[in-house]
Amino acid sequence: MKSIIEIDGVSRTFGGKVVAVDNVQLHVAEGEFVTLLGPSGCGKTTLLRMLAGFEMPDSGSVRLDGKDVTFLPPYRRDVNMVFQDYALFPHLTAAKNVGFGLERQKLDRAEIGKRVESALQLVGLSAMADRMPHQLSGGQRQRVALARAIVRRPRVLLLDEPLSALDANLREAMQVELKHLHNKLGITFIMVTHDQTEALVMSDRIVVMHRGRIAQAGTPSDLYDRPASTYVASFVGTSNIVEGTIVSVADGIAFERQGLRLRCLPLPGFSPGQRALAAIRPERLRIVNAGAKEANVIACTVEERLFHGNSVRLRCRLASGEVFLCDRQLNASRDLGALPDAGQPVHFAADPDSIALFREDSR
């Protein structure tokens, strides 16, 4: 598939000391929905701003549709950006906000009206065209900002934490709407977020960033099921991380930690005596009886039960002292009463293929 964006060896340092982006290589295919995911300070927003032209790299290049745009100003790039705070003009109506950029381009008034009406219709705001920003809800203001960005028909739409100002229910609804809008337009979306759920729901591909570099890039299922490091395993979803030692590589890999012994699937590059880290997703654990004849039985003590409505998280502790989490879906209210309570022992089992193993230097 053709790459519309090519970021090659891009770096950016602030104040000569703070490395925000460090030699990033990333190609984005035309029509993809790519999310830059990571905590504050990981470099994702700086990278987005270099794509938009608001920041210039210290080294490396940025190409858009084969054209070098590394040092071009924003108005000379075929991209548009939706900001975190929407940046609407408070003295202009929704329609005037959407058409502002077209007026600056001095397009014919009839053409502007046609394109503004089409953009507002696309985001479901045709009836709100004459309202001022203060008369709109947070979700409606966000849609106006989207309409303003797409009305100029950019090749690439950049979204900087576009849903962060919305409440939880509206945020979830807008995730679906944004995905539908992407499918309708067929243009490339690149979004920045620190919200892993948002990234998993909306993206064709997720780029996890850590300390200015790409920790891993792949489809949501790739990152969740096959994380490349304990950092990715912990940031994309939740994982129990246990540090221990490889004791055998015959017939799979045997991993041990103060009485806890796990058997994992065979993997190259591990040898007896090597320090390693095992990661297990909380929802991949099964509750079993003490003394169960199953692989990878893990004994814990429940510290607390955390009720999440349709599920419960058991926060437990291993004999070695580490916290261990187990998530259980609730199919009926009686399921809650069947779970062990605080202070009670519990035994979990983990299938060998549900355990990810990492070298100690993969943190």
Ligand SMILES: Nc1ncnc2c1ncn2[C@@H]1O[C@H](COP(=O)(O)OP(=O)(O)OP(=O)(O)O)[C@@H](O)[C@H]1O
Contents of the next structure:
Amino acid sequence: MKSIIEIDGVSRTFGGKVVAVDNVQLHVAEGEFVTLLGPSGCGKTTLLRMLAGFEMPDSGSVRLDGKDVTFLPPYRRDVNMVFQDYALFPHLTAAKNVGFGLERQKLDRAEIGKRVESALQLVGLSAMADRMPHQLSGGQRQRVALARAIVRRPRVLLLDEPLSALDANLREAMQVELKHLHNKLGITFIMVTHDQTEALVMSDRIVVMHRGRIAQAGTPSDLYDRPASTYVASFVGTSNIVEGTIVSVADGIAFERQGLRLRCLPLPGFSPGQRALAAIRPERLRIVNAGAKEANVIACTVEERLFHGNSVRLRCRLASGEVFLCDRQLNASRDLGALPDAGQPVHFAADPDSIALFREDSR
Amino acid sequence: MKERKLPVNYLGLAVLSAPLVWAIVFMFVPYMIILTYSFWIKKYPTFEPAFQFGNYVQIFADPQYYQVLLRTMRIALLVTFFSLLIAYPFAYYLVFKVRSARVRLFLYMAVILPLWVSYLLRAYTWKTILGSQGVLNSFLVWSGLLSAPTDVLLYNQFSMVLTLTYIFIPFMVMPIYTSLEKIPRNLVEAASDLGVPPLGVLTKVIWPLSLPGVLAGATITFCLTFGDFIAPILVGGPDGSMISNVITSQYGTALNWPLGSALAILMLVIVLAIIELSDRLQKAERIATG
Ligand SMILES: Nc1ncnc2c1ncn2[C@@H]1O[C@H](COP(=O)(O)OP(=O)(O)OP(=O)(O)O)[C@@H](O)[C@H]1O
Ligand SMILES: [Mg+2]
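Okay, that is the form predicted on its own; can I get the form predicted together with this ligand now?
So here's everything in the complex, that chain up top.
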């Protein structure tokens, strides 16, 4: 498929020492919904701002629809942005805010009015057209900002943590709405978030960033099921990470850590004696009896039982001292009693295919 | 419950009493005295109590007075206009173009600092620059642009507007700077993002959002200029006297306190009206933008 955005070897350093974005390589296909995911300060916003034109890269190039826009000012790029705190013009009504960017284009008044009306309708705010921004709720302002950004029919829509200021319920509703909007408009969306659930729910592709670099880019299930590093494994979803040594590579890999021996699927690139990290998702663990004839039985002590509504998280500790988490979905009878209590020993079984192994330097 | 609140009110009154007494003794009472005088009648060599509007009628009947009033207004308007013309681009440049915070502070201080210098000294500076023996004339003659020193630079309305603009421009810069600084940067970015080039961002986003500062600066500058009486003496010349000079002379050489008082009251009313108007505009603006 055709790439609408081509970011090639882009770096940006602030004040000569803070490397915000470090040699980033990213191509985005037309119509894709891509999220930039990562912890605070990893360079998501900086990368997005370079796409918008607010920030110029120190090196590398940015191309939009095949055209080099690396040093083009924002007002000459065919992209629009939804700002984190909306950035609505406080002196203009909702409708005037939405129409702000249209007055520049050579459109007659009637056409502008029509487009503003339909953009407001699209975000369900027709009734609020004449309100001033301070007369709108946070969620409504967010919609105005969205309408303002799409009314010019940009090739690419940039969204910087668009939902972070909304409360949990509204955020979930808006996630769905944004997704629908993306399907309806068919334009490319690039969204910044530090909320992994949001990224998993909304994106076609997630780009996980770490200290200005791309740690991994892939579909949500790619990242979740085949993380490239323990960093990704623990940032996308939750993972139990255990440090140990490879003891054999014949017939699958055997991994050992102070009395804990794990059999994993065969994987190239490992040799006996090597230090390694094993990552196991909490929800892939099964609770078994002490003497169960299973491949990998992990013994620990329950420290805490955390009730999550539809599931329960057991916060346990391994004999070697690490915290180990296990998530159990609650069944129809919601039988908490079957789960071990705090202070009790427990045994988990982990299927070999549920264990991801990483070299120690992959962190 | 109500009784228990009383001591608190007394306390509030006690705290406020000092400034209140101050305001009554040094502002309200003098104004009342002047208001009373303005109805009196001049009977050479003194004046006697009366209640009549002859003094006010005289101001509007005698061109000598209402023309000074008009000239004062025109000069105040010109000073306000030129101050705005210089202060706005300057403040804009400081807030939006200067990247280094230290340079910005330095330039801002360079404008504000003269306020610490005596007013008289600052006005005198222009006298020495513009006079026929002055710096500017010397330079113009030296450079050959003029063959002999000119006296058109000093003692006219031009020199007054120039001097007053110089003196009062910090009062225009400060509120404009403050209001520009309060504009969130992302509004500028949002406008730019929506395809509006820099000039459009200035006229459609920055200017409307800085209007409160412009209004405040214009009000202060106008009122300060309107009441000024030193610049006319130093650099004004015969046709440069302003309303305050006329008032001074009514209390002095002309010895017509009632007329002087009427002029002073009129001036007070004009200034209060302008402040009130500016206040209403500010409120309207605040209601519109939240
Ligand atoms: N204008 C700037 N001047 C100096 N340093 C900056 C500037 N903008 C960003 N940085 C630095 O660059 C790094 C990346 O910042 P960026 O805003 O891109 O992070 P982010 O991933 O968006 O984080 P967050 O999730 O907190 O928004 C940070 O260390 C930040 O301090
Ligand atoms: Mg950010």
